[in-house]
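What follows is one chain in structure tokens, specifically the form predicted alone.
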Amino acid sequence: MLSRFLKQHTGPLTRDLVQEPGHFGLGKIPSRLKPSSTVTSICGYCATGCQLKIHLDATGEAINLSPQAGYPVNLGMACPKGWQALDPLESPDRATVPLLRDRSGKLMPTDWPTALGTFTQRLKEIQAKHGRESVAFLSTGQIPFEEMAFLGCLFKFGMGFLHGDANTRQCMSTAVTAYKQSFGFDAPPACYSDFEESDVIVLIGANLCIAHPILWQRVMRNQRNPQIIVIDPRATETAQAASQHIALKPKGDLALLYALAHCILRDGRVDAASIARTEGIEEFTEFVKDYSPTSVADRTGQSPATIEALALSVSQPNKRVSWWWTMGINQSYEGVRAAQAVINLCLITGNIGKPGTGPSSITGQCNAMGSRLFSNTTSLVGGNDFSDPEHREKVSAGLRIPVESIPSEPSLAYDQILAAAESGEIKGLWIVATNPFHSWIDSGRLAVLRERLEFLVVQDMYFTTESALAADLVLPAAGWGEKSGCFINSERRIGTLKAVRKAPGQALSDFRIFRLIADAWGCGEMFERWTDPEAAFRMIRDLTKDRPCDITGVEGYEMIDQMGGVQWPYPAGSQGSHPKITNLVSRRLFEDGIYYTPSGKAKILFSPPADLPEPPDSEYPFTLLTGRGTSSQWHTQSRTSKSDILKKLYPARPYVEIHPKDAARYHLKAGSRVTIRSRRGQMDAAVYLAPTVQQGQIFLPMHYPEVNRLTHPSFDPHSRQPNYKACAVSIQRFP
């Protein structure tokens, strides 16, 4: 029934996967990949980017992995997570069929039309009583970018609804934003390289050895003896192999990256031709004044003193300073005055644009930079601007698509998403390849949105995710491995993946799931050019042309698996005589000292700092702090937990690290079971005794389904980034 369905309803490209049975989500295997033994792919967990050489059997399916050692990321190393990418495709609860709700609730298995045919009429029956405005998608930075601007694109132009968002608004959104307002576009600077030729290496909530590990590597590659600095709450892992570690208050950062720069301006450590560059900076000069070392000691919980040396070591005349960050300072309610505050410090001081320099983000998720470009949701597809009409007219021609399906107005944030869905407004959601009923602020409350939503369709590699568990509607999704397309990592650098494995019974690369829904849909002519990923890339590829993320200048995935991966820009005419680039393998931004606003200067952008959302007081007297766990978890578990290896390398169950000081004042012993309340919910947890966290905080790892139920739902009101560093909790021993 299946093949005949594909057969009459679907183009060339679904009647090949017809021919060879089993291959659904591997389509044919190229035959340019079957002499060899091994391929190349990018790891699928963080964006890293890490190359994997993937060992091939007779028959072209992957057998084993190990580093590729020539990449220019990883140079041979992989993490925990890197050595063990293709256990979770082997998982027994991986989704092989449709699945749909039936009358008494259960989710049972079905066909491919009857899911096809519930989806498309389910979702048109909405829109045609609720509007345009009742259907949203939330969607992932775990999928190529090809497939995130087919589902962008599907949703928005062919089956004519406005809202969707991807869970990078959980990691990245902070940083995004923060540079599209200083620097006009959001344009992280910096390369993987500049880790080892930095003179002072500043990380602010962020722990490479546990969440970047081959980033860490790099650092460790460093032959400038360089001084390391973490500004974290905790003595992470990081933090104890560093040469200073400045023991946070939480959410103290915006006040201190202030006084740094009260000093340096002060004390007039500053890079004249750098200032010159910019915008804004008397206006801060003044601002800055206000935040001396002794005003902000005790909400930063540092000395004067401290502080004054610190601003030293960030402004020493002819040192190489590199900034980075990661969640601590994007999950935060005020998290884009945070980074612009660590690019202001870039800026005055001239670490911009040169080798070992730059603020610079460390992204979470495997492809979230390709979302912030492709993934058509806060930016019209290819980097464009829903809101200009040249850009949306440059998207109509080279995706044959009516202008006037491609909207002008912005979506709702993932946020605003699920709070229309739970006042009532969005009736139907389809969630692409996350986990929101896990991962998602104050988690319970998804609850309570469930029971207002019509329809929910989930589309997973796995059955088991809560949020596949609460779905009406299952689609089985490929994985990685198990198909191809393009990630971006955190330096800009487009990587190929490769379908080495086949997917399980009936499930589809998600690229194919979208193929059958635009035809389902009635809208399969607006996407017949759409025949595979990489014809995919190269209309999207093109979509890019006079933008700062140019990158016309690449033919297709052969050549970017020949130059080792490939920084964007990289605009027609790079290999040849391009003024912008000057170097193929590693490429900062800025070296001109030209940015992409209207004036060409960077801004400098700041406000006061706001207190604390819910700060603890006497009923919950401690300041909850979440992060990753260990090297071997990754996000909701959907995927690390399917390792046998990685589950011995962390905890089962779930585990609060408390000072022991604290401890013994609640008569707590390591082991004991406590139970951890916040207003929102409760969880219990096994105790760990550490004195690397201070006292009157407690830490959770994030990868247990529980501890989002405690996460306070606050906001950045730039980025629209959920604030999940700190909130108020009490702890209760087991009776």
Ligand SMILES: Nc1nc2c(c(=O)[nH]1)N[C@H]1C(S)=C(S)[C@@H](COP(=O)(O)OP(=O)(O)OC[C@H]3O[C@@H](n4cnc5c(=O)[nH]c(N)nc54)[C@H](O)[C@@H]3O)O[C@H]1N2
Given for the second form:
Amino acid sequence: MLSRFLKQHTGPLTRDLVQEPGHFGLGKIPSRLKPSSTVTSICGYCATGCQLKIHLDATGEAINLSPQAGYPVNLGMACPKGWQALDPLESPDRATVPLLRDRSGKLMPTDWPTALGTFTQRLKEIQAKHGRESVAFLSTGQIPFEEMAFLGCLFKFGMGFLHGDANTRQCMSTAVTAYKQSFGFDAPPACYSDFEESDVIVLIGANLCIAHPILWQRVMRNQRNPQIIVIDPRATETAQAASQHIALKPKGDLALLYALAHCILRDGRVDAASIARTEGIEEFTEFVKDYSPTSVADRTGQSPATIEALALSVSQPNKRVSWWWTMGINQSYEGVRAAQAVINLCLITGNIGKPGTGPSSITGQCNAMGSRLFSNTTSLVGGNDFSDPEHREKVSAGLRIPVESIPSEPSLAYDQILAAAESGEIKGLWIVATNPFHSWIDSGRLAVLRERLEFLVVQDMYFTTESALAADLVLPAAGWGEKSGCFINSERRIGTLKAVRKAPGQALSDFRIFRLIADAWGCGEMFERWTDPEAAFRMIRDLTKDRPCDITGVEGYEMIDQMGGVQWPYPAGSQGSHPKITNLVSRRLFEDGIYYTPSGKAKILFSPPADLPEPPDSEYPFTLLTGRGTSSQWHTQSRTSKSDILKKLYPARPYVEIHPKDAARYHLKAGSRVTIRSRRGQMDAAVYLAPTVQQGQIFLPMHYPEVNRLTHPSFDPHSRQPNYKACAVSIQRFP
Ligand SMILES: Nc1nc2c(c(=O)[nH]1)N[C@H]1C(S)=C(S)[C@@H](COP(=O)(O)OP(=O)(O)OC[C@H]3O[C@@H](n4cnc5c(=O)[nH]c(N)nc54)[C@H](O)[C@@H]3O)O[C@H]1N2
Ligand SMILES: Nc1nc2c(c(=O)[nH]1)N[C@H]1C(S)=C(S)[C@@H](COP(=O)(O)OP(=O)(O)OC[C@H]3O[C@@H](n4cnc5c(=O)[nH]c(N)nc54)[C@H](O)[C@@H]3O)O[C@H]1N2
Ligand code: SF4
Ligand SMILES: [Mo]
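Would you generate the structure of this protein in the form predicted in complex with this ligand, following the form predicted alone above?
Now the full complex is given, and it begins with the chain already shown.
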């Protein structure tokens, strides 16, 4: 039925737009690439940022791909998702025309002019009645940053609204806040070669083998016989391959990290020169006196002897120690302080700014790092500050827009936007390239909130996502492979992606959609110069001038490709004799010990650990952990579930990992069906007997939509990142 009506529409305006010469979706295939039979493109899934070589037919359409051998990130490797990256483009549920909910409540196909007209009319009505705080956008870390910047600038400067946030809040905001507070800028210092140059690699709350398989390959290339320590409540695939696994109690991180600092400072195993580059060491030394290994044994589940030994491992004077964290740290009600506790350990032991060291957050989505600099959500586009009048002037001049259009106030954070929608203050929501009806914490509340929203727009590749199905208007978007632009990976490396397929039907690149909306809204003139992604790149590049992320030395896409990606910073003059640029291939920050704070010193920040927001009790006796299940599943599965090959590599239906002894207590066998309940919702799953989880804990992969009906809506107070990884649940055998 849907496929029939999706085929119907071919309005004249739309045909013009879609078939504009030289464009696939919107991304232009540069003519210089046409004679060649391959182009390179950065993978559109995780933030490792592998480069893929895409093989094209004579018409410039992708027929196949392989990992790129010479690229300094993946060195010829790719994980299953990368190898199958073209599969999700061909799927019967691709959104190929706009869909509009009709009076009977059904989503029906429409044409672009009607879709754009409705979008403009409805949101303008809300704005006129309820003001600039009554509509918000929720976007993503998975589209090129040229598109993120366009959305952020269009919505705030052109359309005149204030609030917008992205799914990077679910993911990276803890790391962002921690770095900003500690270093004065959101600056992950390390590069991937540090995996190969460390003597001790500590992975805390990071499951590389599943979530960043190619980074694990980089660890495996280390020739220094490193000690690999994994700190995770579960004996993950990564923990099993490591030299040591610390099976931490959930959210015991902060107490453990303070106890390590206690031992290191007590024994004087510190780097005085590095400490001289910090502020707050006296207070911190006093503070950690209370965190002896004995005092935190209960909280962490670790014996004092284990903690003392770990402290020795991470503070060996002649060894390079690198710390890497991901969601086990970020997704916590006290994630910022936990991330800073890692940073503090590196600062006091001198493990920063040198080969094989560093406190590094590994990012999640392909362009989470691009979102951090350019999305115009938490910081002003280009790594600037909304609150700084000089920055507003700079952006105003660079984009040639009136300075009065640039708000000086911050946006509400994701959870605050949804709370405002729940209470009726936000009445319109525009969701771009994210699927919160599946991925947001305590997702059952989204249904309630949907009822209160007057207008919900979802812009996605597929019309079948949980969020698209709830929308009033669905805008059909081109996906990775159908457009061009840039991503930034976890080591701050900018890489390009290319259009290698035509977007299906009337789907358009997000960039193109934003241009059409600008015109329809009546602010098209403001965005006249945003003609194509590379033109946008040049404008927003110039806004980074004199910021820590200065990339004014990057001429354009061709240069990025020729250099094998470019890490920020890369200020003008970098090719020649720039004092900070000594290695063009792989660079780390803070080699000179100068941080981005006003004093140039790093701040040592800390506060006491707090109790779990929802500890297990007699009614809900298990702690629920959630996270990535397999290397072949991506988030809400809108893309990976479209690949026949990937689908063979993971269970189709939800499963729960439970310790065999707990299973025995509940008379459960492998494959038994159970109902899992929390105070917020319930779901069914098949039992997977896993001695890798601790007794009293269960693990659910986040890829099944039911999982977030259970999770507990608690947030880090500094970063507002959701605490996805620990709440209380019960299990019951299926009758
Ligand atoms: N295959 C695949 N790869 C992905 C993704 C995907 O969906 N699929 N998503 C990408 C994205 S966006 C992200 S953000 C990354 C996430 O990458 P990771 O953070 O590595 O993945 P997770 O499984 O979410 O969480 C990591 C680990 O944290 C542990 N953990 C839970 N609670 C705690 C705790 O209190 N303390 C500690 N120390 N650990 C804890 C979990 O047991 C889990 O093993 O993966 C990226 N890569
Ligand atoms: N319980 C639990 N929940 C979690 C987590 C967890 O560990 N546990 N992890 C959290 C984390 S770290 C993250 S990052 C989030 C991810 O959560 P989401 O962002 O909601 O998940 P995705 O499935 O990646 O959604 C991306 C959407 O964008 C669409 N899309 C892809 N490419 C394009 C494009 O180019 N244009 C447009 N317009 N659309 C596109 C896809 O079809 C898909 O619907 O989930 C969070 N939720
Ligand atoms: S590791 Fe990440 S970037 Fe590399 S191929 Fe796999 S999903 Fe793509
Ligand atoms: Mo993420």
